[in-house]
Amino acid sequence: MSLTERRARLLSLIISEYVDSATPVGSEAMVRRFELPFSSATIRNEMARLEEEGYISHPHTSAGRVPSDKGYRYYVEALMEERDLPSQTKQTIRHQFHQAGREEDEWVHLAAAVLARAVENAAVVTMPRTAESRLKRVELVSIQDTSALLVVVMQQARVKQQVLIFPEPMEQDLLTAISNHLNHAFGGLSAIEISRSQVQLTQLEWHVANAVREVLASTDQGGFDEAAMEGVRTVLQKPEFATSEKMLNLLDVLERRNLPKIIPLAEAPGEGVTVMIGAENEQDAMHDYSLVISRYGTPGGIGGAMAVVGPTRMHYPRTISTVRFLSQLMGEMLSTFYDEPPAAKDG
């Protein structure tokens, strides 16, 4: 629905006021505030209509307006005015990447602070990873008779380890052999091409290339396992959780525990950024916020995910445009320091 020209103003600058205030917008507020050439009177059969069509809302303990996840909706897609960051701000964020060097955990952890600082809320970055997972070595040793410790190293330098029971006793000479038939038969392959493979090897051999292709293709399907998180202190306090109990709410949402099934970052689509509000989250502990979702990296090849978290009274048009910022930022990190992954191995 297409709002008409004056209340799609009062909308934007009821979300203004709003996210600036933290306080429900009064009629008579609006036209100080913003020196509106209408009467009070006015203002408020306007406010009413747009409450009406469920653009704001009117809280019971107060006479004010407040914006509705439709409104902050409407706002997002119609009226907002995304501005670019200011290049003294680029500058100096590209300043703090570069010193950084080619630590990645180093970018993850920068771009979780640079973000959460510049929009005042909590921010999650999650480590690059490839697309497929793809191994880069297997190592086997022996722990008691028929037991050994699988180690799974993938490229980018992914690890996995779990312990892996032999049908029959097994020597570490043995163990060893079996190992560097792998790394030479499935070096630089993914869990799909590793099941495709025509490579022939021993029952022994097939046992433990089997539970490989299982960790590659597990975690290929765990979304992201590893997330540097900031500002969790600065969103705590924001009014909106002044009570003890929407506090521990919040912090429920960001627990790492709760991470991958509360922030879709896995789900997020391959460009652009991803505005989520209120009761469009798919879970019900999210209904009280917005998420701001960016990937970041090369189509196919190495990168993450990054994300704001924080009341759906959020500063839409900064956030997005940090994010975006940043989401680039990192994927020009990538491609700098990074090739692409090796090309799959035939047979």
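C-alpha atoms forming the largest set that superposes within 1.5 Å between two forms make up the rigid core. Residue numbers count along the first chain shown, from 1. Here the structure is a predicted model, which means the values were calculated and not measured. First, how it differs from the form predicted together with the DNA.
- Core-superposed comparison between these two forms: the CA of M276 stays below a 2 Å shift.
- In a rigid-core overlay of the protein, H181 has its C-alpha displaced by at least 2 Å between these two forms.
- Residue displacement note: M247 has its CA displaced by under 2 Å between these two forms (rigid core superposed).
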Second form
Number of protein chains: 2
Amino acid sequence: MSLTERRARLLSLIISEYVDSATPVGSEAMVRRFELPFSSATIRNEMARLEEEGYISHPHTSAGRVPSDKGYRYYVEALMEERDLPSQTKQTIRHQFHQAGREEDEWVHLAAAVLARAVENAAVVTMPRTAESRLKRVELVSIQDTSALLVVVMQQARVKQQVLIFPEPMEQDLLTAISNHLNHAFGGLSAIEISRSQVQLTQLEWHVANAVREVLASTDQGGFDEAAMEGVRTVLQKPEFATSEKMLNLLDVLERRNLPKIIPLAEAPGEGVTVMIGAENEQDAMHDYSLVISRYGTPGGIGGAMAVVGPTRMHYPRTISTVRFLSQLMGEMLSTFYDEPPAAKDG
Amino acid sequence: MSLTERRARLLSLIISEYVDSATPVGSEAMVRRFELPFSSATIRNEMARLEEEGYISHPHTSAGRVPSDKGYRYYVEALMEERDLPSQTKQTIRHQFHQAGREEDEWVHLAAAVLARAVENAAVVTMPRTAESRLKRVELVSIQDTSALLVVVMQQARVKQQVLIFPEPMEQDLLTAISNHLNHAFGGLSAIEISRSQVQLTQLEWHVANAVREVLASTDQGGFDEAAMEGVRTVLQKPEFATSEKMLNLLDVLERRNLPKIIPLAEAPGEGVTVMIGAENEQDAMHDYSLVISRYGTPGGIGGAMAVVGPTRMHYPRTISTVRFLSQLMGEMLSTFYDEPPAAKDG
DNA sequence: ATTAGCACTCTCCAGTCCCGAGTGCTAACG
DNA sequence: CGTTAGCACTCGGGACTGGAGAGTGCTAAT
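Now the other one: the form predicted together with the DNA, given that the block above is the form predicted on its own.
Now the full complex is given, and it begins with the chain already shown.
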């Protein structure tokens, strides 16, 4: 299934040409553009072979060639050279990060924005978290008579809050007592462990504990609601979205509630960057798009996922390098805050 | 500047027709559709007058008439009858709200979704807040050696958190002591008041206090970052966005960072619903769109803004009623949690 | 194996034509 | 006088046409 040297080289050229022209590339244009030591006829023969084997295709007789999913795949596996980002670029990105505030969702937004900008496609970055949320601390703050604010702090520094209504008026002292008791009883436990716990609770305490448990559980299964997305407008300006129909299609795909479906191996433990090209993704809706995904975070610990979404006609080497670098960088930053000192992988 | 009875009636019909057909309406079609007791020629005469006075216009000779901004304005002021929402609809909406969770941003998202769905346009709802954020309570939770999570609870039950780095390792006990002191010193104060305070602080306490102050300040000036937006896809499917250029235009306008500009009287104290039609909005970008805005919340206290954004060709009575009802409902819900019992305005 | 040559195909664009919907005017009518 | 019928006129949009340009696939010669 491997290609001859020359055909491989040709495929590579076709792809680079197509990636930045966005129009089918023909044999004649090819030799002119790259000053190939062959005539257009030879190229045509080679192209015919490449097409037979499924690496490129014809939109219709007599238009140039367009890379197929299989063509891109071969290119990504075997042909392209993934060179490091220019250190200039890296510096710029690092700089932006260090200027950012320290709120978690601020990072995540920033990461998405930086990524989207760098690769000129849409980028999604999820909030970091561990596999299972554990309670670190719970606080109750009185609001008025029968209502109080419940603040749940989880282990990886996630915080959630909600208003809680009680059947009777509650003094702050009582609220504090309840939270103290719960902190003592449930500190460090997960949602499941709390529900299995045998601790004796008053009616009121049970009311609060239940809310806490729900918060933990919803954090575990939620996830993509809290992802940041950027660059949608950028990607919509690409020529593949010239018709409003195509635009709506992409917008559909990027709807928040669809993300978990299209980004399947989101937080899979695997290291490194995964690329899914067109129909390789099982979701029909994604057949015209490619995904470049990576987990980020500390090994086995806290982390999230980042992904680039764009048309299959995408600058893969650049995209992959950028995702790799950025996920590493995010990992380092998380380490700084939550874990052992950074592993100093990259200079 | 007032219209004759007949012309007013005619304008009203033109608008309803245009609002649901989206195509310029002609004299002949008019008499057929509404079985008017006049001939098309008479209608043409009347239309000519309406056009002279600026209420409708011609895309080009020999297409039907289209309402102008002025036409819509007159319609909204004088012609349309704003009837109450069917109680069926109200019930449905109430129901959805009571099923929703109790997290604040969940409400806001829900409100935006319900609104967008009901009016078939894009809807924006901001998070509720008071004019000036005041500190209710601050908590510090140790994460590791030199880092801790700072949780700031503000008066109107807003919560923000961020990771704080200390120059030296910090035990939880020390953190608790610091937060206790700060709670005592700054509870109930605003950002400005904290910065003016003369309380003696240790170096470490000052570090934390400063972060708290920044959180309060950024909450006060932020705002639209935390708005929920829904229905963008719905509105993009309308015929006015048939070309991708128009779509990009709207997406531009709805970019998060643009919202404060286009929704100018966001949290103005005025009661009731405000309508801005096309060029009435000073922002050039909004000249093709209309806005229906309302404040929601408790009188003078906590509250936010909600807005519907769509093409000027919009079903104004329905939109206005829905915004009015929903802002009332949100107000009631806020009251339930933060204030005196609900004012029971609406059955 | 490579290439020149050539007939063929298909898209894209510009031009043309015509139809339909709608207008504005004029003259007639009750 | 307000209303109406009649009619010439005007556009926009869809259908059709005819190159021009880019590209292909095949064949025969090198």
